[in-house]
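Take a look at this single chain, the form predicted on its own, given in structure tokens.
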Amino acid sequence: MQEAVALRVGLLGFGTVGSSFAEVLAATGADVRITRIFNRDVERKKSHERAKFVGAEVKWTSDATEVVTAEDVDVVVEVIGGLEPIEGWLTTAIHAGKHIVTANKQLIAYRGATLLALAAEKKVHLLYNAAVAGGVPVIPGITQGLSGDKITRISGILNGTCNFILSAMEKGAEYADVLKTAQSLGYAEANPSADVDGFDARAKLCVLSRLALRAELNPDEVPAQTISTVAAIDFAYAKELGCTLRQVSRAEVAGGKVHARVGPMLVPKEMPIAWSHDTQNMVVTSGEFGGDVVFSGHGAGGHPTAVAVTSDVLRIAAGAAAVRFPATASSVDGDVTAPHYIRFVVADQPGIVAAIAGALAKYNVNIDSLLQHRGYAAEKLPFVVTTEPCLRSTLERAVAEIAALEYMLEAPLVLQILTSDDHATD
């Protein structure tokens, strides 16, 4: 009888999600080996503290190509990020019969398709669980556990770095303050626009798209809105409308379309995206026939995300096969009619909220709400005005005309309100 013969995979990068990955892979005791690993600056990884996670006989490189066409390589594992070169890696490493585990979110959002079909064409796996929501299994509990289902809207927060920054505004910080604490601790980069203009976001909402509701989104296409903009006083206000404020990404098939957004919303206390805090995940999917099912957990850091891709892994050593769903390329309507939270910082005079609610009224937007709190300088006055549902296109009309008024000190900030009925437009 013919001995098994070890799954040997080839990883592409050592930092920490690669390291991570080591660690975890050795933990599980599993018939799989590392045998070569890629990363710039061979010789400083060989000698980390981190590397005792693989074997004396594995064979570093800083030539990629010696790992995606090596013949002791039956799984290329990717955890760099990025479109390039990675793509080109991972397709010569598809061309030469290798399986793929990656947990790159830009290349399945934006390449995913193209990539998808050529596995298929070879005959070998691409799984990417780990490129959303980390070590939160919500890919594999779409496409094995909710596959029965029609599911209709996705929403959650999917970057742990907006979630930690929010989290901590929430209890009074500022949001300069948060960010510098958050690249210090490692969860945002240097330059932080990929997390906190929701770039990040709006691919893994793309990726959870072609899943969910089986709909191939340009993630260019997803309207991203900054939470830069978003300052202490807007929670302040939230709480008294029973809310917070998280990072929110929205895709839901309605009159034949894909609505979907990302950015900044107030969250209404009761709903189950509000609980998350720090940087955490969260995954509410809405189906047709199983209503509402919850995915939480931790996204972010070297250890989950490795627990993700270690499980991809093991589904290829256990010959699992590949689930693959049709998806059709769809445009995106990032319209929505919901209430919504303006927030204006104004020169006070007297006239300005007559001003604002005939703007308002010029477009059918009705106000809901008023809210100004005490103890400001008439000189630079906060206050929030609240709207009934509306178009959020048509609403943007209305404030650019209001942004214009000669006693307005900032553009105001536009928030949507999540509510449970939030519809999109047909």
Contents of the next structure:
Protein chains: 2
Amino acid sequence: MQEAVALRVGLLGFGTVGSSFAEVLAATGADVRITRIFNRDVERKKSHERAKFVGAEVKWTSDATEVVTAEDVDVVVEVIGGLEPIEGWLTTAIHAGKHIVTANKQLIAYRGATLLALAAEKKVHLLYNAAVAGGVPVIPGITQGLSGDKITRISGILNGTCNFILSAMEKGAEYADVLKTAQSLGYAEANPSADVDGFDARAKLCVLSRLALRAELNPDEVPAQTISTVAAIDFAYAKELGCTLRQVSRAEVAGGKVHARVGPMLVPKEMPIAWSHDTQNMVVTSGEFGGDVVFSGHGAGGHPTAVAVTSDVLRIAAGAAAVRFPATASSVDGDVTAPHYIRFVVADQPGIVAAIAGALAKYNVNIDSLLQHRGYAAEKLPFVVTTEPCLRSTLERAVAEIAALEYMLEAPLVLQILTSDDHATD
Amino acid sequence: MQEAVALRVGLLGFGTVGSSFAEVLAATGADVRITRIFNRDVERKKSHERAKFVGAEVKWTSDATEVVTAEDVDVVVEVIGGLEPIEGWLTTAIHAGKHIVTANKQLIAYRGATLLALAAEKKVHLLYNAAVAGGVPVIPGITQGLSGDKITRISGILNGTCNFILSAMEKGAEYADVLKTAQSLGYAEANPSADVDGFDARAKLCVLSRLALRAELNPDEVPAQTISTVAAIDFAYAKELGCTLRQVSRAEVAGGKVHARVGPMLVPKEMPIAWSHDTQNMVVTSGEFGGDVVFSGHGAGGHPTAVAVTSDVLRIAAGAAAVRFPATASSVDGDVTAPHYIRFVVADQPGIVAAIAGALAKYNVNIDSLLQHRGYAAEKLPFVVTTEPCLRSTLERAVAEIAALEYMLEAPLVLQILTSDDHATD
Ligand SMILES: NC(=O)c1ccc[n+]([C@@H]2O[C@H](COP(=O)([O-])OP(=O)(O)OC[C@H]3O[C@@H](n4cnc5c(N)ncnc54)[C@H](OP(=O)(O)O)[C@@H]3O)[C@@H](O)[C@H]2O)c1
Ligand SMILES: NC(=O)c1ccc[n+]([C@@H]2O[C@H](COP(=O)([O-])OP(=O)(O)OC[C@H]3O[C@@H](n4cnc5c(N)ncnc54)[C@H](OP(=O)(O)O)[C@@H]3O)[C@@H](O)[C@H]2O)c1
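Swap state to the form predicted together with another copy of the chain from the form predicted on its own:
Expanding to the full complex; the earlier chain stays at the top.
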């Protein structure tokens, strides 16, 4: 016979996070019990090494509807991922009066507005602390601790895989090699596009924008630049400029617009963003009254992510009120006024610098410095131009003209140089 | 006529934080209004530059009881400070069914257990995010975002004044000069003892220990070492050891005991704790499942602190449930096993090193290195010994013997060297 518990959990997904959740929840000793577990082809999950952390009376099923509408489930914990068929299952669960805890950033980024409105209507919780920065409590920090401030900007290292790759490249590794290492360690997927091309980080940035900037964004509108074109030489030049390179996600409210962008950027060594190493995540919020607040830690991994999921479940168990912050639907302006770094690779010949300088001047982009390391062959010569603050879209038009010059061997790489006082266009 | 608002605030104290709270609350546009303001000798406060942020209908009073039991007050916000007469007023307010928000670390450290129990009994909130690290949402992070973890250690930079002093000394300033600067900037009191001797940080450490370690400590039992004996030369030696110096507050659960200590420590440059500059605060929590999480930002100042107070008020307005975590009364073990730094100042003569080494050997303390900079007069020669990890209490016995040697000109300075894997005694 099963005694009454304060809260009963129906678990969707028994993979990395799901099985870690079972372990972390058991360790809390809280009066919360997993009553049902759904996974496709569930039989093999019963012999999972972490199956021992759930009680013998748990009902395992390969039919999600047996969980989302079950009498003996108060909270549905979703740790599968993706939009479909998840959205449908969770919608059914909310209609059935179940609270929801999820780690699914894509779902919350793309369908969050609808689901949150439905949850509010049905007076249930929809909590998703694990969806951004895994074990780092950025979402409770913003929603509970900084709700009194007017946050105008968020900058973050939101993808641990990219941070692992770029911080290894900082120490001398080549992109292709470190990507392979990341794949063999399980940090990167066989198809790494979601991580390296910025789609994962962009979804998280939109989740944070909703909470911190109160702006509802369409993730697809946020420009995402890949880190896959960053090379060892860029780290060498960045170092010379007192910087390192990180995949940075940034959103800022200025002049009534939301400026947002994800991609590799040059980060001055003294900025907190430069301190993240390996798979660490970091979020810096900038508030009108409270100034900059930094959160950092393990953004991923089964256990840290399960801590966030478990903390959400405990909040519901404690009877937390369903606090909502209104967010306004906003369009994204992907443009930014900032200093930039441009790396060219050319077949050297007289007149190149003049041609580049001329093209930049035509668009009123001022050159700040011109860097060229020795020891490269003239047939394939990399060199770097840094600019004074300029509008990225203007710069890209100038660079497009330069890219068309016959002696350009590669597409020029344009990267924003982060400064603490750079500002969005307005 | 006053329209009905969601929440009515009675404000105790219209000083730095109180007046900033009026401004920050007004900026949120939330449906929350200050109805009463208490301050001693209140007339002069009506012409305070931030009085414009409260409505004309607010009732100003020099009688606290007119606020704490008033019909038109739902939440009492206390930003005066100190134990008496505050405890009495807030007890009356709780009995009258008022929620409490306070920034008072001494009150929460020394009387928190009693007040929190009373608040739980009377089903009102007692929130105090501003009491630790001002505008940095460490408390919501721990209680809302990390409640699923088992936190075993907290390390922090909890006093902005000490951090200001020590980070200025790192750049070459002398203690006495930078203390004067801190006083003229309003960072330090005329009597700086609460800050520099560690009593302020110790109260905050105990507040965090209750929440993160679930251990109820008596602040007076936590050893607090002053930073006033740290000198420029210690920074020079620390640098040689790859370290800087910070006032660190640390509490750890190990072997069923709570080990806690506040004081200047040598911090390796690569540890996050070393990154705090100026008046910044930082807290690092170490969890069994989630690993290390770092929070940092402005630990003090009217506006950042008011953001924390306002966020608490908004949480109550949103109908947050009064979540409580049980904490166990625990005694403090101030001892630690760690490498240490000892700076001696001697009148040089043959045999000193042998005498020191002999005394340390007698207590089984192993010397790791012996550092001596050139250029000091033999009559007043500073030099440094670092030890391998040893029990601090044992080391202090050895150092007491050494201090008695006739050629010791000053009391030797003993500082812990922070390492990421140092452990409490058990
Ligand atoms: N891992 C992290 O570090 C991390 C961090 C933050 C957030 N998250 C999020 O947490 C969620 C889960 O991640 P994870 O790392 O735990 O993934 P995972 O290890 O792949 O686990 C997913 C589980 O769901 C099952 N599953 C997948 N698709 C299914 C379907 N259509 N029907 C039924 N079962 C299905 C999988 O079964 P099979 O065993 O058959 O594949 C697996 O057991 C994702 O939303 C992810 O973005 C993860
Ligand atoms: N300032 C910060 O950065 C900061 C950060 C974190 C927490 N806190 C905490 O916030 C609280 C307030 O700090 P604060 O900086 O705002 O101090 P403050 O500027 O000195 O303000 C205190 C206010 O309370 C009034 N007051 C003091 N004692 C009183 C008494 N016995 N009866 C009536 N009124 C009295 C003072 O009036 P007078 O004008 O007559 O002195 C003043 O208006 C303290 O608990 C402090 O520890 C402050």
